[in-house]
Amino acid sequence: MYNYARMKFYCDTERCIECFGCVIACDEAHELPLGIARRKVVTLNDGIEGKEFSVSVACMHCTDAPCEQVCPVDCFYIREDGIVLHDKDKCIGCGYCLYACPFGAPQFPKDGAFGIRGVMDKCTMCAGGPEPTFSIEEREKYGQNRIAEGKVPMCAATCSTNALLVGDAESVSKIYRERVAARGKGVQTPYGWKEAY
């Protein structure tokens, strides 16, 4: 049997620069409304000298999903390739993988007069959904799927610094052990690292 490697990200904060072109790439390839919000870009330590760095996030696609964890009605799937997925259909808009996600990742719509919440909304990987692939739906409810294309994430694609790495989890990591040796700081515990891995 085949043992499908994990797909993962990785955020290199010695590269990131701040220019939120991954955000943009991301809301102008899914055609996001407004108010959401599938990759941010965060800034820590903000104005101390050696200290702050920046860092694209999004979900984490985590090999042991917090938010799938939670789900009263089970809309979250992991794919075998450990892209995590969920199914607008399902969702109630609990809200409670909001609370259970280190990154923030799920996005909750206002919708209506009241600004009842919608249902979530968060990263794909730009791997779509549990729609049939390249669907009208599909595009519609999830954005591009670009993976089903052979393609990279959007927001990976568009990075101009790299800092955005996507891959199988050993790709990834064999490329960031091959950074931090030619900085010559020795091993660092990359933001994020020990939630998502």
Given for the second form:
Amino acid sequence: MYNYARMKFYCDTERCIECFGCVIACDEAHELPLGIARRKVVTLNDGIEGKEFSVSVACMHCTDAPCEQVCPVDCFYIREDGIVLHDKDKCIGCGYCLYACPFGAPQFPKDGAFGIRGVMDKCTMCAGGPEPTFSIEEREKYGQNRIAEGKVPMCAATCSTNALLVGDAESVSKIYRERVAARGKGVQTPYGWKEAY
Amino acid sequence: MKKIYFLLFSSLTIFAGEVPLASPNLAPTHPGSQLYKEEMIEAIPFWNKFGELFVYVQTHYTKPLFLAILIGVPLAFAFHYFVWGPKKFSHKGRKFLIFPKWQRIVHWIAALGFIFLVPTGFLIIYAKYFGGGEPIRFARTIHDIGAILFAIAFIPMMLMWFKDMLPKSWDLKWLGMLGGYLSKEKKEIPAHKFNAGQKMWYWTIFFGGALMLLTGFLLYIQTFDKSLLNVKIFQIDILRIAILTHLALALIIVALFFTHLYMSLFAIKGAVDSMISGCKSEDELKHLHSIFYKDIINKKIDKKLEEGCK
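Switch from the form predicted alone to the form predicted in complex with the partner chain and print that structure.
Below is the whole assembly, all chains and molecules, this chain first.
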């Protein structure tokens, strides 16, 4: 269907050890303020043997991103490589993207005396934003642009167990397929696979 | 004195705002918020319940429906104005005090709220065509201020007219003839202090306004403590239902708000005076609120009501 790479995240729940490395790496790399969590690690079924698993979740950069569809200002744009980005200068902070998002990715800073929502902030897959690449404005509004530097996004680069995979969807699924085969458990349907891909 | 200063100071520090403490994995939000916790992952497979519905409504209906209201309702009234024309009543002669001063103040606080709420609401929906950014963010703030004004006036306004707004048998007759607005002839219309149209507006605000305030508040807070509601539903789904309700009700309320404006400003000449001075002319009462007029004559309170307008 596509003859170019489409960037995807995938978190291998069999490998994630809930170390929060990705979260801290993301927060620090982009110097995020408190109250903004672009990436989160969540543990489900805590303490139930055989059922407990942890997953690292952020913006999944959907192909038909619902946030992009509902935005009243059309501040979202999807790059050719599938990375979903948005323009903070256009954003009005209405919160529609959060209501549309299946993954709870959009984050809103609450500032001012009455806790009025500011403009939305979300994972950029370390690809910056609409400002000129490597500009100070881009750095301040969207964080590092590691993709333009040719580096892997910070979270996946930090992941100690290589549970968090990022890259061209084909390559990600190839790695995952190999892992499943090596485990010899047969093909499992990964959590959230149907919704994300 | 020292004690008072201490109390003042300590209360200031309490209300200075929550200072979020860093937590390793979760956004430091309201402790009761499920928006960033396990529930967020559990809600993913159920996205197509309300999430998909919201995306569908927002992409297909919101903008065209509000545009239809914005253009359709005034067009229909313009048509009415040119075909049947406005109703004119003599404003000379006896006048009766219908709305005491405090009722007028309450009404105008709510009205000011609406003047803030409706245009800014449209600005948010069509933000795209206004470029978004700081001006629309400011409009959002105005929207919140309008909501506070409306909230202040809401309960007194609902209480002060509650008894007069209860449905009566003649309301059906009023609805059957559409209040006589589709004819040019001047005749007695069955209505007490408020006609069936006004009652429709009142009950829409009674239930709709309360729901608008509630859903608006939920959307404003976003990270409210869900455990207070004691319902088994994902927090994100509450927000989705809230925004859908907010949009659907806004559609009805805006349509009726335009109707209210048209009736008071254009359809009945000088009707808005009764909300400014509080007085209605005898001619207008006799025709448009015939049952109320007969009532005050029979009860012999017409003299007293007339006093209020002198």
